[in-house]
Structures are given as C-alpha cells and as structure tokens.
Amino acid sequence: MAKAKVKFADVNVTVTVPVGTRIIEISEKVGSYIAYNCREGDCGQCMFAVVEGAQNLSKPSELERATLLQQYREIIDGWRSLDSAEAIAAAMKRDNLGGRECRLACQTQVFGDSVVAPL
C-alpha cells in the first residue's frame, strides 16, 4: 500500500499514512488543533491551511467548494461589521487567510507528502 507523509505544523509532528487517508482522521490522532464538528463537509469548522504540497491532496469536491465559499463569506461579513481600519486590519491578521489555500479536513484526502496547519 502506498504511503505519504503529512506534517502538522502546529504540533510539529510528521506521520506516515496510507494514501487516501483523510486529514481529519490523522489530526485527531496527532493532537493537532484542527477543529471539527459534522465530519461531512457541511459545517466548515474543520477548515485548515495547506502550507505545502497542495498538489498532493485530493481535489475539492463541489460540496467542499460550496462550504468553503460559505465560510469565506461569513468571515468577510464579520469584517464588514467592524468600524475602523485598525479593527479590520487586526481581524485580517487574526484570521490569517491571505495567500493561503484552505481546505476542509473532513473532505481532504492525502495522496502525497504535505504540510498542513489549523487556521
């Protein structure tokens, strides 16, 4: 069976897993802080950042794309409610989404080496 390495940057742990394993299954075992709720791609709580190796992960399904879109909209709506440039800048820094590829841990399968982190 083919294997791949996944590093969880937040806990600095690298594991070797069978190809096809979902990120959520691994994150629970290594103690990563990728939060989750439904495990079915509906809630978007398990959104994480791909630090390296995006090409080695499964392609997002239509369900995942729709859920990510909803999550981004909710984040942007939260920024719109802020009333100063400083507050928006702080929120953007806190949410740390700029330039990051985000995925859902419950939907993303590993097909090769990668590095991931919670948002």
The other form holds:
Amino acid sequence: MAKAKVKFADVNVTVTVPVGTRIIEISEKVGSYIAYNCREGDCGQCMFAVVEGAQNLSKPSELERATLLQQYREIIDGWRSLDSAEAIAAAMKRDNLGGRECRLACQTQVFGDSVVAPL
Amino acid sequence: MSVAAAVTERIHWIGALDPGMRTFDVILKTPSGTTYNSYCVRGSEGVAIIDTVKLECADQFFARLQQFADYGEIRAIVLNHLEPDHSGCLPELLRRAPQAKLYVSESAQLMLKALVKQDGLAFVPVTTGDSVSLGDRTLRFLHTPYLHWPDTQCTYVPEERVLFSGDVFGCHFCDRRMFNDAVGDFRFAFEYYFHHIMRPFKRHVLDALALIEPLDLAAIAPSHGPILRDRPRDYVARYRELATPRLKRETDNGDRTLIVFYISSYGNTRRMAEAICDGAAEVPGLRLSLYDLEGSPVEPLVDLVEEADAILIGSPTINGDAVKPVWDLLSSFAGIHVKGKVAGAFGSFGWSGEAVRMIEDRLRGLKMRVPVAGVKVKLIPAREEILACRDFGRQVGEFLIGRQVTREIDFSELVSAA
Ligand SMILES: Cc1cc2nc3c(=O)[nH]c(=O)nc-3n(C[C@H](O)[C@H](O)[C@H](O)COP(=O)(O)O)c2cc1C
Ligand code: FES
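Return one more block: the form predicted in complex with its partner chain, after the form predicted on its own shown previously.
All chains and molecules follow, beginning with the one already shown.
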C-alpha cells in the first residue's frame, strides 16, 4: 500500500501512514493539539495549518470550504472586536494565519508528505 | 402572589417561583426549589424585558409583567441566556409584543434558531460596547460567553447601577422575599451553584469578571435565586476567589505540575508508578505528586487535577477492564476543565491487559493530549520494564516542559499500541 509521511510540528512526531488516512485519525493518537468537536466538518473546531505539502492533501469539499470560510470570518471578527492594538497583535500572533493554508483535520486526507500544526 | 418586586424604582422583578423543583439540569439538587428571574426596566421611551421564564411558569410571568407594563410599551426584549428556563416564554411574549426588538449575544444566533423553531424570527446580535437606549435609561451589553453555555451575556443599566448577570451569580434558592438581605441563609446554594455550573468554565469566569469588576454596582440581578443588593461586590469578589487557581496563587515558581495516580492490588502497578515518578524527577521544573487512588475519596483528587498540567493514571487490568476507582476519577472530570492537559496511562496486567488502552481512549475522549503511548507490564515489572517506566515518566516530563524528542513512527504502531 502506498505510504505518506505526516509531521505534526507541535509535538515533533512524524508518522508514516497509508495514503487516504484522515489527519484526525493520526493527530489524536500522537497528542497533537488539534481540537475536535463535531468530527463531521460542521463546526470548524479542528482547523489546523498546513506548514508544508498542501498539494499532497485531499482537495477540500464544498462542506469543508464553507466551514473554513465561516471559521476565518469568526477569527477576523474576533480580531475586530478587540479594542487595543496590543490585544489585536497578540490574537493575530496566536492565530498566525498569515500566509498559511488552513484545513479541517476531520476532513482532510493525506495523499503525500506534509507537515501540519495546530493554529 | 405577594413577592418583593422592586429592585429600584425603575426596575421590577417579574419572574416566577418554582418551590417544588428538586433536580435541575440532571446534575443539580435543588432542596429549596428555584426561581426564574426576569425583569422589567422602565425608561422614558419604553420598557425592556430582561429574560423570560420557563414555559410551565408562563402564567406567573405574564401576570407579574402586566402589573408593571403594557405589552405595547415593550421596546426591547433581552435574552442573556437561551436555556429553556429563560427563553421558554419568548414566543408568547413576542406574540403579545410584536413591536419589541429581540437582543441576543452574537454567539447565541445559531442556537436561537435551534431553540425557537419559528420562521422569520427577527433579532439583533449584540456584544460588549453595544447599547440600546430606552430614553433616560440605557441597556449596555457585556459579552460573557460560556457562563455556562456559549451564548451567555450580561446586561447593565448604568443609570440604575444594576447588572443583569444571567446565570452568573445565580443560585437555586426559592424565597419570596427575593433580596439577599431579606431571604434565608442561601450561602450553600450560591457556592453549590458555582461548583456545579460555573466551575468547568473558570477561565471564562475570569474573563467576565474583568468586564464586571469595573462597573459601579448597586445591585446584581441574576436569573436564578436572590437579587444581590446588599454588598453586591462581595459576590463578585467571591467569584474571583473561586475562579482563581489556588496552587498558582499560593506558590508559583513557574513549575509545571504532574500528578501520578495509581491503584494496585499486589503492588505491581505501584512499582511502575514509583519508577515513572523517578523518571519524571530527572526533568527540571516539574512539581511531582504521587497518589494512591485507594487512599482518598474522588472529590479532593479532582481538585488536584483541575490545577495540574499533566496527569498519569495507572491501573491493573481486572476482569478485562481498568478498575472502578479509576473510572470514578475519570467520570468526575466533566465538572472541571481538562481539555488540553497532558495525560497518559500505565498498568500491570496478567494476560489480556485492556486497562491501559481503555484509559488512554477515555483521556483522548476528554480532549486531553496523550503524547506518549502508555506502558504495560506483564505481572511483576522486571528491571528493564522498570527502566521503560522511568523512560515513560521522563518523556512525559520533557513533553510537559516543551523539550520533546523528535519521533518517527509508523501508523500501525499507533493503531495497535495505543
Ligand atoms: C480478580 C482478578 C481479575 C483479573 N483479571 C485480569 C484480566 O482480565 N486481564 C488481565 O490481563 N489480568 C487480569 N488480572 C491480573 C492482574 O492484572 C495482575 O495480577 C496485575 O499484575 C495486578 O497488578 P497490581 O499488583 O498493580 O494490582 C486479574 C487479577 C485479579 C486478582
Ligand atoms: S471537528 Fe468539527 S469540523 Fe472538524
């Protein structure tokens, strides 16, 4: 069976998995701090950042795209509602979306090597 | 019907008494019943209704409302919290006061649609900084989510110095004298309510207090139990005390806290626990504790877990399972915040050894992080197995202080070993 390597940058663990494995199936077992709620692409809780190898992951479905859009909006509105420059800078630093591609861990399948991390 | 009602000249209690209530939300005992508090705020240009009551008590609510306002005067309806005991009479109230605007917190929007199955229900989402004018009185909103649902908020009327706090500062206590200086001794109910409702959300409590503490307060009007007009600040201070981690308050040298729990019939799992502690002790910057689950009731241990950064749980396998004291401990975590804490499992077994795997699954189910696969030892731990335990303790410790080792593993190891 074809294999791929996924590295979870927050815990420094690289796992060799059969292609087609979903991120959620691996991340929970290695203790990566990607959180879950609905596990079916609805809530956006499991959004994570792709550090490398975005092209090696499954293409996002319509559902995933809609949830991601909603989640981006929430983050940005969250920033908007902060009332000091320091608080906004801190939130942006924490979420650090700049230049990163985000996906849902409960939806995304691994087809080739990649490096991922929680937001 | 005579119930103390005037919070101030402009604000009246129009809620409902439910003295017969004995169990609330499945998890709470209510030996003195409860009240559902809703309030009527009068401004020079209209009236606001803050929260409603549970549907079964609609008669009380509408009868009291009518004593203080006409439906045509109602300009604003505020729901500080959507749980049915506060939103139950909303549809009927909107039917009677169709001109009124409904205000809910931003995070309440989706929930509102799921709770009030009514097409075209119009509402205005509000957050901290937003306000609504009733002429010479103002409603100011504070976004205080997760107390104890995602949707919760507080509403403040600055001209009256009254805070409508929703379930925050509330308790289940039914006394028609309604004010904290007039009712019976409700201290137990207040503490009990915090412990069972707010405790898992302590961080959110602290966020909310940051918004509440600067307010000038003549009274706090919660959605259950007595209205706090006598020394309202004392209750705010008590919330801060209850929500602040004690360990960090008493001694904080920056150490990370790791607690090893175990239970053991022949001492095998205990030996493992000791070796794990020895291993973790090699990592600097850790505060380590070792507890035998047999030696204590669950509650104080849950208190420890609440403030710990990491926990490890050891159980032998008995009849194909981890033992009951372990499950008793784990099933008590619902009352505290454990998501994101580091955790792990270990244990001795005789032939099948299911316990470690089952504990790990449960820890993950609680959204704890299980960064190092648990250790299982067949019967009495041999020298090299003791070393494996030490390694396990050290690895967890290093993960905890952010000094993890780089690992490369195959998926099959995760599936079988975990
Ligand atoms: C009543 C009883 C039932 C047991 N059931 C199992 C079992 O189902 N599977 C297993 O692997 N070991 C089982 N064992 C063996 C224990 O797990 C083993 O003796 C272990 O080393 C005990 O560790 P401890 O000294 O830490 O309690 C059982 C032992 C007893 C006394
Ligand atoms: S867990 Fe809800 S979207 Fe993935």
